[in-house]
Each structure stands twice: as C-alpha cells, then as structure tokens.
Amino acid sequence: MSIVDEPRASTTTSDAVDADVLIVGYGPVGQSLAALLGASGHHVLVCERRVGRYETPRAGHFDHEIMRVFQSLGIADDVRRIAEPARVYEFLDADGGVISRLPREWAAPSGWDASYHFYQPELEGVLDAAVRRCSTVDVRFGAELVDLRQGDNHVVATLADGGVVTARYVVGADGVNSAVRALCGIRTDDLGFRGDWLVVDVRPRPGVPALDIPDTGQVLDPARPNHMGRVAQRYFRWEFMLVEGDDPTEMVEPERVWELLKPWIGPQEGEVIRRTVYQFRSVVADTFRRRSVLLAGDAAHAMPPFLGQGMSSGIRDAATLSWMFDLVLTGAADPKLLDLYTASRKPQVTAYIEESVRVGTVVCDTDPVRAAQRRDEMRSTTELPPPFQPPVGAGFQDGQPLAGRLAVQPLLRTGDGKTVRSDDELGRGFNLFSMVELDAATTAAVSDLERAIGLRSVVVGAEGLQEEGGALSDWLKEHGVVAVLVRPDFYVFGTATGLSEITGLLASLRASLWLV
C-alpha cells in the first residue's frame, strides 16, 4: 500500500489526534527524538515493529556533538558510564605496522571528548530509560506500519494488526529499508559506494588478558581490507571486506569467522555475539519531508562507516527536528518552518556521506600498486587534517562569520561560585551570547523573543554569570564578532560585529522562524 491524501471533507482535526507526533522505529534516532519531544511535553507515540528492543550491536561510535545532545536530555553521566572515549585512529599496513596515526584528543567545541565508542544495546537502554521518564510518550512494540493517509492537518496510520493511529505528524526513523519512505514514494539517490563486509562483534571471556587491538585500526591490505577496534570496555569489532570469490553464506560460518580472527583471538578467549554480512551503502533521500511525514536517520540517508557518522547524523536529525516541531506544535511558528528541515540537514549529511565515500575509496582499494602509492603518501604526510565537521545547509543568517557552524559550549561561573556547562545553566533553546552590554532597544527585542520562543541572553562577563576559561570569548574574538545567536541544535544562526547589529540579528531570527 502507499500513502494517499484523505478527502478534504475529513472531520479529523488536530485536536482529535492520538499523538502530536507518531515516530515509526525505536532505534537510537527514534529514541532520541521521542525523548527530546517528550521532555518538552509533547504527546508522542512510538511504533516499533519488533516485539522488543534490538539486542545486538550495530553502531559503535558517536562524537562530542551527540554527547551534547545526551547532555540536553540529562543522561550524559549515564552514557559516560557505558561509553569509552576514542583516543586515536590508526591506518595500518597488512602486517600491522602503523602507516598514519590520527589522534582524537583535539579540543572539541561541545566541551566533551571528541569521540566515543559504545555497545549499542547499552546505549539504547539508557535512551529507553530517558523516554520512559516522559509521561507524554507511549512506546508500542510489535506495531508494524502498513499504510499512511494524509489529511489537511493530520496523518492516519494503519498497523498490521488493524489498529489505526492518527497524529499531526509522522516521522520515519525506521532504518534504511524504511516503510515510511516507501509509503510516501520518496526516492533515494545513490552516491556511488557499495560494498559487502563481514562484521563480527566479540566479547572476550572473563580472565582473558587485554587484547593487543588498536583503539580504532583500519588495515589497508589490498588482499582483504579490514578494520578492528574497541566497541566499548568489554567488546571488540572486526570488519572484513568481501573480495572476489567470497560466498557471503560461507563467510558467516563459525569456522570461517574464527579463521579470520585467528591473528588476534580464538574461541577459547572470546565469544562471538554477532556475525553478519552487511552491505555498506551511500544513499540520500530526495527530500526528508512530504507534507506531514518526515524522515530521520537511515530512513533519510545511509553512509559507509569509515567516519563513524551514521548514527550521529541521525541523532543530529532528531535534534534539529525536535526544536522545529516544538515551535510548530506550540503554535509559536507556522508549519512552513518545517520546510527548513530538509534544507538544513540534507547538505550536511550529504557532505558526511561524500567524505565517508572518499575515505572508503582509500580503505577498500584492492589494487596493490595503487594501495602502495597511497600508503607511501600517508607515511610522508606531516600535517594532520582538521576534524571533518561541515556546516548545516540552511536556517541561519547568510554571509556572517560562523553562521551554520557548530557553536562552542562555554563554561560559566554562577553567582554562587559554581562552574557549569552553559547548556545546563541556560537550557536547550535559542541562546544569545554577547560581549557587550545591551541597550534599551536590543533588550526589548530580546524580551520579545523570550516571550515568543524562550530566548535566553547572556552578556559575557556580566555580574552573576561569568565565563570560565575563555572558550567563548576567544572564539568570538578570533572571528571578529561581539555576539553570537545559537539555535537549540547548537548551530550558529548568526553573529554581530557590533551592538548596532544585534537588533537586526534578532529580527532576522524572527522572520526565518515563521513566528506567528
């Protein structure tokens, strides 16, 4: 079945829906979106076709920006207990020698470690607990979507058991084979990378000595490119590219798996908890929105894992979509605001996919001569590239320094002497940071947006709330600005080079949000 428009004479209204937002899929992306919307008090229904949470690992990496999202949900400490900072990324030759070592200990703007490894079932447990604390969120397992019908201001979803659910909006967070995307008829574009890899997750047995495994190691072996590394404190992952002549069915047989793992671990030392052939792909949907139906995570885009940005990109979708939904659902903004979702997210995620494909082209090269040339080039490189972190594609003031870029999270010292991260002090919303005192006109504009959208304003160095460490003030000075306006998903809306520009910056925000 496919999505169709309901007759305009339908009597269903937004006041009669079962939920403000129906989320299809309860992986990390669906969980994050449900928790973010539930924390804002919106009524959310989650339908997951499985009868319970997925209990085997898939994703294994997230970055500092995602930890900042977890911080906004109040679960950062819980996540830190089950995640492990990723310190270094190594490219290795076939014999295990280091070709290039890329440290991950650079100062991340979000105020957290740059990268983390984790075991997905444990992370999903933390996210599930955050969702369960939201009284306005209902999670239903064993609820498979089979049909969608759109009315003027609602969507009707039919489930496999014959149940019917109505919601103002539907979000498909149901993976690369998304039923929501298929029912909407949204096409995907293939960006040119496809490859089959054997993925093996291993848990060492109790008492086994520490494995001599890199934090993250990419082996540039033209005979069989492979990857190894930590997933979390107690788990390890190996990935082996299938080459010509490999039979995917034979590759997952226990004997073949242990043969490949033999250089590092044997069946007496470890337990295989997942062995599967997975197809790495690079695809992106034409649009992430069709009227009242939106896509997030792998339903909207899929990328090779060489940057570890698949799940992180999906949670970025959730962070952006949640604040847009919040303004629309509360009536502060016109639904036209949701048109910004695709424009904001698609260019950034496409950049991540293209960079992942570029790295994958190097990793997966099976030509011995070309692979040797690339190894020599990497060995001779003396300067490390900056971390790859593209801007968002829309929803900011064009032509200004920092606009569209991820904002720093400074430390603030409160009046009682406590040092806190700024997001913890100000909350998750629009925040204006200024290095100059505001005049009467600017203060009035701030007050107006505080009433409309909950904007918070901080004058750096003002009595009662001062900066600790200089991360924010140094950042602003470096780019020649005195004020920065940050969106709830931590991206810069715009900046001002002087006091006189701040009022215009706030007016531009009001116009771009379609405030009513």
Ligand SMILES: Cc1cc2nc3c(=O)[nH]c(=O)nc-3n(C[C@H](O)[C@H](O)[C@H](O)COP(=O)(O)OP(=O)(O)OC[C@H]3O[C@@H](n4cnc5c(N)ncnc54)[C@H](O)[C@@H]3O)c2cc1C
Contents of the next structure:
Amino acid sequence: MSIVDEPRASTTTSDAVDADVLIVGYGPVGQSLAALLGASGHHVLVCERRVGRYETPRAGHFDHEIMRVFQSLGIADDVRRIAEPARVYEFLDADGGVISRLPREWAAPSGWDASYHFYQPELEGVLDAAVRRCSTVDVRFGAELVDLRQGDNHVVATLADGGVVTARYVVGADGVNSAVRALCGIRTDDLGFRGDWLVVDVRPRPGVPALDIPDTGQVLDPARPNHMGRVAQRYFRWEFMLVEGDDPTEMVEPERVWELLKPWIGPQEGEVIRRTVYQFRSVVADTFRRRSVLLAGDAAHAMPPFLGQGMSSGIRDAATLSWMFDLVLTGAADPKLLDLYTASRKPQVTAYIEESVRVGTVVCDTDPVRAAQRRDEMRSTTELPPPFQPPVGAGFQDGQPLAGRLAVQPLLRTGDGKTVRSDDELGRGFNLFSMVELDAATTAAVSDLERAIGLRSVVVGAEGLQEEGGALSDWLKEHGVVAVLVRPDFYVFGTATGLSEITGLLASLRASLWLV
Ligand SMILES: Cc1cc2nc3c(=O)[nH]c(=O)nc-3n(C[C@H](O)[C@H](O)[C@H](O)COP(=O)(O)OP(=O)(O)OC[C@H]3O[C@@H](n4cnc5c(N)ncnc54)[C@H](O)[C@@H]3O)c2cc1C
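Return the structure block for the form predicted in complex with this ligand; the form predicted on its own was the one displayed.
Below is the entire complex, every chain and molecule, led by the chain shown above.
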C-alpha cells in the first residue's frame, strides 16, 4: 500500500478515466451516494470488498432529514414499507421504572415523521434497488481497494486482485477502519469516549404475542448499563455494556446471551439473529478531503450510538457531497467548491458526536452514587430539551436569520388542486421560496441562476401555488424574513427580509459556489 499525499506523474488523462467518481464501500453511505450521483447521470463505479451486501443489522434508526433524502431518490414509499416511526425515547431505572421520557413524535421540519426504526439489511435492499435503476452506476463486489495514487486530474486505484481503475474523484465510504483514509494519511481526532457492548438482535417466533418492551429504552443501571428497543416492526435489539471482569468471548455464548435476555424473552419465543461485541468510538477525521479523495460516513466520523445518528450523519455527507459533485462534474463550478465539504460537514457532525458522548456518559455511568444523583436530577426535570438539530458549518450567508439551519419542507397546493410535498413539486436542487412577488431585476437574477445551476423559484401565495398548512409561511414570519434560499441538501443558504435583498442573496450564492 502506498500513501497518497504528493501529486504523482499522471498515467491517464481526466477524459480517459473509468468513472467520474469511484466510491469505495457499499454500506448505506456508499449506496446513498451512488444512488444520488447516479440519479444525476454521473458515471460511478463502486468497489466493495465483500462478495455480497452486508446481511447483519447495525444501524437501527434514522431521522426525518434522511427520509427527505430518500424522498429525493423516489424511494420514500419503499422505505416506509420497511420502517416504523419511532415514538418515544425513555431513560429507565434498573427495575424498568421510567426516569424520563422524550417524545419522538414532534413536528419535524422535513415533513416526515421525526424518526424511524428499521432493519438495516432491508434498508440496504431498497437502496441497492435504487442504485440498480441507475444505468450509469456499476457496482463491483469482491473488489477490495489496496492502493491509491493521485495524478493531476485523476486518481488511480489498485484492487487486491491487481486490477486498476481510474476516476476523477474517489470517495472513501469504507467504514470506520477506512483504507482510503489511511492511504491518504488523514488523521483522526479521538474524543476518547469508547465502550464495549454486547449487541443482540432478536426476531420473535411466529405467533408470539407482542413484546412489552419500550420503543427505545436506555437503562441507567450502574451494575450493567443496557439498552433495548425496536429495530423495525419485526425485530428487537438489546445491548449490554461490558463491565469489569466480563470476557467478550464468554459474553456472546448462547447460554450467556439467553441469561441476559431472560427478563424479556426466552429461546422458545425468539430467535437470535445477531450477537456480537462491538466497540463504539468517538472520532472525527482532521479533514474530509485530500485533493481528489474525499471521505464520507464512518470513514470520516464514528460516534457512540446513543442518539442513533451514525448512519444518518453519513447519509448527510452523501447529500452534501452529491450536490457539490453535481456542480463540479458538470463544469458549472470550480473544484475549489469541494473545499466547502469539510467546512460544511465537520462542525455539524462533531456536534452530533459531542452530544452522543454527553448522553453516553450518563448512560454508561457505573458509579452507583453518581448514577443515583443523576436519576434524581432527571426525575425532577420537567422541561424537555429541544430536538437536537445542529446547523451545518459553512456554505451559507453567515449572520442571516436561519442560515445554516435545516429548512422546512412545506406542502404546496398545485394548480390542479393536488397537495404535494414541495421537493416533489420542485425537484432536488437550489430552491428559492418567496412570500413576495419578484420584480423584473430579481426575475432576471433567478433566470441567470436557473441556467447556471438549475435554481428553481416559487412565489408562495401566487395563483396556482398556495401553501397547505403554514409550515413555510409561519417559519418565515417567526424569523422576520420574506424569502429563503435552500441548498439541495435542505440547509438554508440565506434569507431576505424584503424584495430588495433577494438579488443580493442570489449574487452571494453565485460567488460562494465558485461558479465558472
Ligand atoms: C451495533 C451498532 C449499532 C448502530 N446503531 C446505529 C443507529 O441506530 N443509527 C445509526 O444511524 N447508526 C448506527 N450505527 C452506526 C452505523 O451502522 C454506521 O454509521 C453505518 O453503517 C455506516 O455506514 P457506512 O456506509 O459509512 O460504513 P459501513 O456500513 O461500515 O460500510 C463500509 C463498507 O465498506 C466496505 N469496505 C471496507 N474497506 C474496503 C476496501 N478496502 N475496499 C472495498 N470495500 C471496503 C465494507 O465491506 C463495508 O461494506 C451502529 C453501529 C453499530 C456497530
């Protein structure tokens, strides 16, 4: 293996490469990115070292924002068939008593249920089908990347079987032990919070009555912190922290597993479909880009599972990276735009990691005195914390209301009387929503960006396109603005308090995208 760092002599030219983008790894993040790029017609090659898809579950939860990404891929209905809305997140004491309860049924901005449980192999099946529908995406299994060399305008990748492929860009979506990250010499910052947990997934046997276990329950038992919850309609997960004296090999023995599960289920009622000890970590890469090589998903960051945001954060990477690639690969923007990727994604994902560590520190506490104090404090707190929704770190108009925040997805009533989600009506791209009619100068600026980057604009309240409900208009009013410009990854680029500011907003977008 060689480390990519310095430019090397080019052996091919950029117009003779095998693919626009080589994605290394076909986990949920590699799949999402492949589907997003394929939907825009880019030539994508995916190399996955496994001989088939990963058939064991890991992630079990994603949020509304990710459902909106699935919506943009046209697979929201398929995903809804295999996923189940999450209802409540509970902290429990060792006897199962509720310490505090956080509802998960709040009105999420994306226009979907706030979050969902799912069984990862089923979700990967849906994503794989979306990828297979893209004629410009080629997925190769049994293809392990072992080397990367960077030319002037392309990257040369060597596979374990000696095969060589070339691409303009390479994305390492190859998981927490990323070979791509190592080959690029990208270091990680370790926040130091890690833990070994036994994870057991169980499928109830046919005819077994519904199990009385919480939707998501974190058990604050200092003797053995543990977790239980649904993975989807038909699966359940238990997790048990390994404490001093536990032997990881002994913990996964069937007798030990059933002994731990005894309070809830026995072998007559359920079938164990996965039992393993895994170590969660809290790490983030120094940078998510080195020249033509980028990182996404667990390759760029890994977090404790207490917020269920590991996979969601990786799919956010894919959503951001795909629109940046769209602009760069079509020649609309200078490749410098890709520098915005780390700046946009890293601060937000770091916030998710830090919050996961904060919650994990509470859950994993094995000091009985401190844990009892915490339980008392939590019981006496009646105020619910607001949903955790950190902004992105860059790629927006700093200082403007809502900039960098996740945008709402309103419902629109079309001319023929149908009610549609705005993304379905407008498509994936830069969208301008205005509550005021545009004048000639603003319309000209919109048309200019429509030609350059496919910007779409909608005047809400105009004849033909009314808002159903008040998600958008209430949100804009609350923040004192009349227009909002939304990025293709659903984050707010900027807002305007009056018509006169909209052309300035559009000019700022043009400059910040490095349009050529
Ligand atoms: C027990 C557990 C519970 C979790 N729970 C949640 C949860 O509730 N919600 C959530 O959002 N996240 C959760 N996560 C995290 C989640 O599983 C990961 O964030 C997610 O799977 C990462 O997706 P990925 O595509 O980045 O990486 P991976 O799923 O790890 O996929 C990487 C792929 O790259 C391939 N690969 C590796 N090296 C190479 C190479 N050299 N060449 C070619 N291919 C290669 C691998 O074979 C693999 O298929 C959990 C993780 C664990 C372990």
